[in-house]
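Okay, so here's just one chain, in structure tokens, the form predicted alone.
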Amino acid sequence: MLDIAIDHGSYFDPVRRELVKGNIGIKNGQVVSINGKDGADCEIDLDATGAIVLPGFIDVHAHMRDLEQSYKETFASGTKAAVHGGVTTLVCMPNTRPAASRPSIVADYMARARVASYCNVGFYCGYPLDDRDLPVLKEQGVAGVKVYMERSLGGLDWADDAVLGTAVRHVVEAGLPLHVHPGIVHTKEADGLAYLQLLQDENLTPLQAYSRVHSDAMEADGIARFLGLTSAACGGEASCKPVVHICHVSSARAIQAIQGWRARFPGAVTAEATPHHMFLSCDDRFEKDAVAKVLQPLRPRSDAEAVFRAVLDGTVDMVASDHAPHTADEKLVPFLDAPSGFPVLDAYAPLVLTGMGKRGAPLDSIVRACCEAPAAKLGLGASKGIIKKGADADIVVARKVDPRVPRADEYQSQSRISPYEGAGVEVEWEVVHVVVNGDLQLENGLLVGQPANRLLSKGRVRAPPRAGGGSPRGGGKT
């Protein structure tokens, strides 16, 4: 008898590359059968009449809070809003307060998520002030170190080649992919006068004043500094395999670097883009400029159109969120008082899906760079990111709807702000049933689910098989 049977829908088939006619079975947390057979015995029968069958997209970029931020996010909050948005997988970042670059703040992080999450959650850490930690880390499963350029989480200070060289070497010795935010050291005091003098001497809007602020040369220049000193790092021995991961690329000069370093680096070079520096320009108009205010910034139009191809070549590998909540009295000030970033799970696939497919690109595209991509970045593509016998069941129902904005008012986040409401950006699809593990966490576009230990570190332990009885509906994985 299945847990799960998704019955009458169009799954995507990974050996032929497009939506194909079947019946999923789902036992034990695991992808058990493909096939066109009705009425299979199970616990519950999801009726994908119309819709398609896809893998649960994985989000590598997201900023969970919690710790002395939950009044902006919880675990409990942010997996849900993953959840809402076809999001199975996320992988969260280390600019908490006070930040997960210590062995017992990681500990305490990981903790709160065991016991929270509703979806599979696993964790980078920021680089720690003592080295001798970073095998610490290591062994509590973090994904790698992620490295601020504009800003140190430790106070180090980035501007220095000896610093930042000798912190990246450590990294790699200790065998942790990099992933960077690339830029140069900002001040308060500094930006705060470029800022004001391009909005007074050549008449910009905010976002294209920021946008110049935090230049794309600076983003260009910023990868080619860190991948420097991480071949510098390697000193030439071929046993060096650094992993650099290149976060949030946003301008065509970004992409520019990136190409011109894959061909010399001795490691692998990997880049993930956002749909906000695919779908979102600092040209656009928003009812407030301050909420589309994010790092790095929103770009002109022919950026934002550069980065979509470059995601559609695969020069630029995958999509993230960057989801990064903020309360609205936060973010509703001036704009150069607001922080940057704002939520972006609860509509993440219906935007990807709808701002990709609306510009020419196959399903085969947007499930290689949400699923697939991903996936294989953290070691997972054997298991997720993938609809076949053997494979976690991890899977999304999605229909085709009438044009809509999403309201920010039915997020699942406790960041009720959007700047693709904003803007009146319509998606044409929702998610309509979302497994996550073998357990049904969203049903006809409701949680249904419950949270437990989905940690992709070392502290989480698959379940034995059920006994009969047991529900698949939510905790299934203890």
Ligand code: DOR
The other form holds:
Amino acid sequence: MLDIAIDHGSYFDPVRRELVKGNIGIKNGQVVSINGKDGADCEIDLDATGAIVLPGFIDVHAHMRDLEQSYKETFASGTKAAVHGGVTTLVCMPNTRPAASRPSIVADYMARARVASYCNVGFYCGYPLDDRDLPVLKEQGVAGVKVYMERSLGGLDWADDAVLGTAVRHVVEAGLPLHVHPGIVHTKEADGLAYLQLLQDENLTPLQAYSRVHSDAMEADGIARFLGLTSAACGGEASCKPVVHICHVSSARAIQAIQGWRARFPGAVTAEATPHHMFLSCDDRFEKDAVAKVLQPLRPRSDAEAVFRAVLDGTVDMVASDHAPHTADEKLVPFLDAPSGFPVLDAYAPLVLTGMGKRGAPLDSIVRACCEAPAAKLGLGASKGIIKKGADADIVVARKVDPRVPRADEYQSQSRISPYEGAGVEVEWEVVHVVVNGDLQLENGLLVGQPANRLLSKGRVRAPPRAGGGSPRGGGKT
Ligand code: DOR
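Hand over the structure of the form predicted in complex with this ligand; the form predicted alone is what we had up.
In what comes next, the whole complex appears, and the chain from above leads the way.
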């Protein structure tokens, strides 16, 4: 008997690279049959008539907060938001409070995730103040080290090539992937002055001025500098491993910097782009500009178009959410006082399917960018990001609907603000059902699952939740 049958839908066939009609059978956390008989003996029968059945989206860049910032988001609310938006695996960033740069904090962070997560969760750490901690962090199972070039989490001076170069060398020696937020070191005070000057002298809107303060040149120069230091740390080797990952590419100049590097060192760099850097622009009108404040900033429309094209042609390998929740009280203040970032996960798959689809991306490219490439990046390519017999049953069923603006007051995230709502951007898809490791988490748009231990570590989920028992509706043992 199957645990779950997803009947009458069209699933994305990874070989034919297109939708194919077929029923999907799930048992013990895995896909066990494709094209089986409908109405097969099963505990749960999900109707996918008229819907598409895709691998669950994998998000390599999300902020779950928790720890001292659980008023902004927790693993529970953030992973519910993920499931709501069609994401079955996410990896979370270390700019928590306190920063997840020390083994003890990372252990606490993971312990919270272990009991509270509705989807699979992996972790990056920040660069530790004591570099002897790197092997310990690796052993704890972090998926990489995140470097914020604009401001180090631990107070190290990233403006100094010797300091950043040494840190990069230590990470390379530890054999951990590097994820970088490119830029140059900024202070809030200098940013504020530059921003006010631009508003006054050039008659820019707040979002246009912010894009100039954190300029595309800074982004591109940061990429070139970071990759140069990584190459030097590897002795100038083209085969520098692990690969450097460039976060939230936002501009044509950044894309050029990546292309230039790829031409010299093929395979040495991967990159991600967010829905907002493809579909929103600092030239758009928002109800409240501060809600759309984010880093990298929203750029002029021509940059957003370049970012979309780069995802389509594979220069930018994958899409990621950069879900960055803040409270409405924090965001609905004068532009300069608002923190950067906004929630994305609740509307993630609908935004991507609609935005990329409307701009002419075939489903093939969407699945590659949202499922296959992130799975490969995380070393999960054989088991996740794909619907095939023997793969993990991480599945999203989505249906085309009449265009509607996603409403932030329907979010599962604690952060209920949205630049998409503020700009009146419509989606034409909704997420209907979501299965995570064989557990039904979303049924007809409603959350029905339970939290469980779904931690990703060293390329696998540590404890498949249904191992040894439990029900496919409601998850298994923690
Ligand atoms: O806008 C942003 N917000 N960019 C980042 O890199 C960090 C994020 C956050 O943590 O809020």
